[in-house]
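First comes one chain, alone, set out as structure tokens in the form predicted on its own.
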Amino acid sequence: MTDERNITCIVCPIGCKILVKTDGAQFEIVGGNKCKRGIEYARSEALDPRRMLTTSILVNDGEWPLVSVKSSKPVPEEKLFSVLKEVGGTAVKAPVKSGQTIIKNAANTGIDIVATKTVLTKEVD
């Protein structure tokens, strides 16, 4: 079964609407791209879409209740909800350092979830 769809390229500010045909394994540009970079973006988006994941995780005993996190690499689109479910069930104890791995191999993707902010331990009066 051949699927035909428009993909809006985000590689440059032009934002070409690239029409592609794919059957899941084969890929063909029908039209719309204005540069070669758009072809590679459309191929990736049509055959193996991935997204950087940015969210936050609960922090116990921290000066802030949440720490911002991101995936170490783009997550395959079909694994996003599995990774989010694991993130949602996670809490860390302060202190948390920026760059610290919070979840290793999230949802068996080989991708880590990493803190993007430092959260110190809450001072007790």
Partner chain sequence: MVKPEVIKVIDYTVDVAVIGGGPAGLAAAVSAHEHGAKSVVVIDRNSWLGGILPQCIHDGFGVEETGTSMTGPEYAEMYIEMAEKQGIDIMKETMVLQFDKKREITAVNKKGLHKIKASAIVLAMGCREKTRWNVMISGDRPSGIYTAGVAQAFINLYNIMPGKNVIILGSGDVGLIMARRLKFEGANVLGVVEILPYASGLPRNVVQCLEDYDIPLFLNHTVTCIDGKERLEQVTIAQVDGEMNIISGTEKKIECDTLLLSLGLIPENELANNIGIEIDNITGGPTVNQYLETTLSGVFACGNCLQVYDTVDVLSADAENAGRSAAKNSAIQKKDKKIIAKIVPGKGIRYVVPQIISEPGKVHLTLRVEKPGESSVLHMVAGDKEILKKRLAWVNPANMIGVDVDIPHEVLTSTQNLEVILVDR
Second form
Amino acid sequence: MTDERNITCIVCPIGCKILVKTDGAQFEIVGGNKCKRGIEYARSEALDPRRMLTTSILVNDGEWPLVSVKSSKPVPEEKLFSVLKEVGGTAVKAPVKSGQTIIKNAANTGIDIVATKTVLTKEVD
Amino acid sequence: MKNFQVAIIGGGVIGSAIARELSMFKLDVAVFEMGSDVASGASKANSGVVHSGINSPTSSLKARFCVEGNKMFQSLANELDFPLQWVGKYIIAKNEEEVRDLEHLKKVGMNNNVPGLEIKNRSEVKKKEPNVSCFKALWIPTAGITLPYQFTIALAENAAENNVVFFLETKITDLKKQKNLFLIKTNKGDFQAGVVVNAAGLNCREVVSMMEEPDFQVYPCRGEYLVLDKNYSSLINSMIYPVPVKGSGVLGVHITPTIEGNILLGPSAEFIGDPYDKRTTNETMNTLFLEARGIIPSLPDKAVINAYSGIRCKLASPESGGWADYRIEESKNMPGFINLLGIESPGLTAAPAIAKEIIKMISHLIELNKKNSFKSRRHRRKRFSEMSAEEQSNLIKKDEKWGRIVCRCEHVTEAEVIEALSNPLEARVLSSVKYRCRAGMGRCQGGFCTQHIVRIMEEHFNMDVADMRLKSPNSNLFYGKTRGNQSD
Amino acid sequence: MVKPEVIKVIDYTVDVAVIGGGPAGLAAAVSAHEHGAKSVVVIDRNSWLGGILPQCIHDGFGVEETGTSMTGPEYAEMYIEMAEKQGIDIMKETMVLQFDKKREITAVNKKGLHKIKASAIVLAMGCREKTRWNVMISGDRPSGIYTAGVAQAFINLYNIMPGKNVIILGSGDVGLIMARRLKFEGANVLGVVEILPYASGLPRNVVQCLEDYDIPLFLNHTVTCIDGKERLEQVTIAQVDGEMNIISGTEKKIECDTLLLSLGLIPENELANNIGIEIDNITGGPTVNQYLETTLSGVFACGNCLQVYDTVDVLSADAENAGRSAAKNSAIQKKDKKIIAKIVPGKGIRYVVPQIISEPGKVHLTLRVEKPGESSVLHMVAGDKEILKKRLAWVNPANMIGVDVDIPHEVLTSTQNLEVILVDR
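What would you give as the form predicted together with its partner chain, now that the form predicted on its own is on the page?
Full complex below, order starting with the chain above.
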């Protein structure tokens, strides 16, 4: 294991700098964590970093032009921009209900994109 | 090619006052303004003071037009319904020596026929202005305040209602005389005119040089201001000026109440090379604050909500003392080419009188006949926030947009924003709204209302967000839509 | 609530009127209803409920409160549903113009003017963002300068792109989150500039919003000048010393078309100010007792107009206190409470809310320290008597501290000042 790097722990607001050794498959804590909770975080961050993705999708005929969305699960970091690209090219027709799946299996990640807001159809006067 | 009898270059307070005066006659008149609205330059960025006329030497044009203009303001305000208050002015002396300056100013003022001048002692001043520290002060009852941009807008909009054509965002690129007509080339096409009035302010020399070799220089002199929160409006009741700095050609940092309740501190005076350099600087902002505190010791730190600057068009260099009189003259080589040069302070006050003078000059060139259809009155609707509950209710009953507040700080309604954007000049930038109905001028500085104004521009005026601008042709607010309508 | 058919001025009478329908207002309204207020109305100037939350589309809301991480819109919908279920009256697109000492509110909406007589009022107007002029950045006045929240609204609510090449001043959470948001929408985020030696936002946001995308964070730096006659063209940033004075010679010009300002928030209290309610100079919000009642009897305050909170979870919990107190106040018209003691922020403490104790008993304090530190002890002392001692592993001004304290009756008979101090261990 050659690669040594610092991971800022985000479990609590202290933000310990945890020094780890990793080659992407193996993992070892060198030090820096003030509590045990940081170990699990550092492991997943070193071996398989993932992020919740929150963004928005274009809505046609809605009371709002956009609906906010999130990924159903954390997305592998390297796939974030592929998912964003698919999101950017998607449009949905109002009404949209909060919790409704808008994209299934986004960018072949197996992860869905789900509405986090209800957008009703625009009232026409 | 469209032909006008009179073309006015510049939609500042001078150009607008002349346009309004000309709109009384049977004439085709055009105003060419390179900004996105009238009052885009110094006419917007000044103290908003209607001066008495004590500061200019007797028999100067500055003194003459200032005193004459001052006398015209009340009836103009009655006709055009712009805000005006005769709050009066104290020029304060800090010591015995400065009292001599007060006596001198009083003498000049009396020679200029300024009425009511009185030197008051400290206790008399304290009674009226408890927060002001001074030794003695000269009281000038005929000095007043207005909102300079609203005054200019009132003049221009009344002129437009009386058929003067305003070309905004239109810059003169060339000017020629062909036989008896002037050929005016602009970025929006070519025009012809019988008479050209150069009211281009800071750009007056540039316009002259299109026709002939100018025999003068322009020395741009920047003045910075600080604006205080309305919470501090009770600090002063009238304008508070120091004695003018000798040999500077300016009046010094003063404290001016505004009709809206914000107090202005400034202006500074700094000669600059670039006539468009309207930046504010840390040094000057600090100096302004400290100088103002010398006059009002209790001035609080956190009071400032905004800062801006305006540029004076001076014809005298700093080395020569910075004072020169106005030049208002028809070109000797080019008859019909009327130039207004070096119109700086007290230009706002002088504007109505200068306009009358220009009419006189034009009457020698073109036969002027009054038109019967002239509408001299312009009715400014009361603001929602100034109305009684009954007036508010009645308006909301007629149009529910009067019940939708879009500017939380100044309580401006959607109806008022739509009215502002429907102005006869077709000025449609964000600052056109701000200067007409005050939306965005409060302490949140547009944090809440900008999104509402944008929505109104989209819904009621079919404007594309990519075309929305803050204040000038290239001050775009946005880069289009985030999603849709564009290829990523 | 009875709605007469009047047109000129529409009159209502309610137990509790809540001004502001953001998270604090909704939590207060729901709580007031749960604690016995029969008629509750929430008045909001926007066309939606939830205040700022619908534009905060990122997640991280409600973790402490519910154990799950929600996005802003989801958190807002949770409270909106509760309010709807309870039959709380909602007045949207309604601006409160003023209220008087008898708690009669004047409000306006497209139906007309409204007079609302309330037995208790809860203030929940939220806050506004500091602007360029609160920190006096000199230079030109071009377009392209937005507060972070305004830019967030344009991108997340209105589908409008405010800029392409962006500098962000201020590393609070909104600033950090906007850095990532802009990056996601294809903008070039050139850096986040922070005057303090550390980021003001959570480490989580520093990692996930900046480090993930290699966005530079300029600590000990500030923006000193703005250039651009029409649209923003460039900003100057410079390093500052320990006293936050600009170190000359460190100026650096950065070309950009957009400057986002994340400079902090100011509680919005025009209404309270106009009626003479006392405002705490430090918090910017009304001075309150442990029931979150302001110096005007029957008027309570909560949410960001009381003090600027770090998380919505804590804000909602305090707002519930205000709602409960308002419900009780409206039920029994009790006699004026006396001010028995004042809480005084002492050494190391910036402020404490509440500022006033009017009855003995359990009190929940929220407070902020003056500077970051480790291993400290928080004390509350009344004369020579210690009534609170709490060890803290670390403290930071950016992290509000919440602590319960029992104030015994006998303490209040002997002193008028309860001092809160922070000492190193």
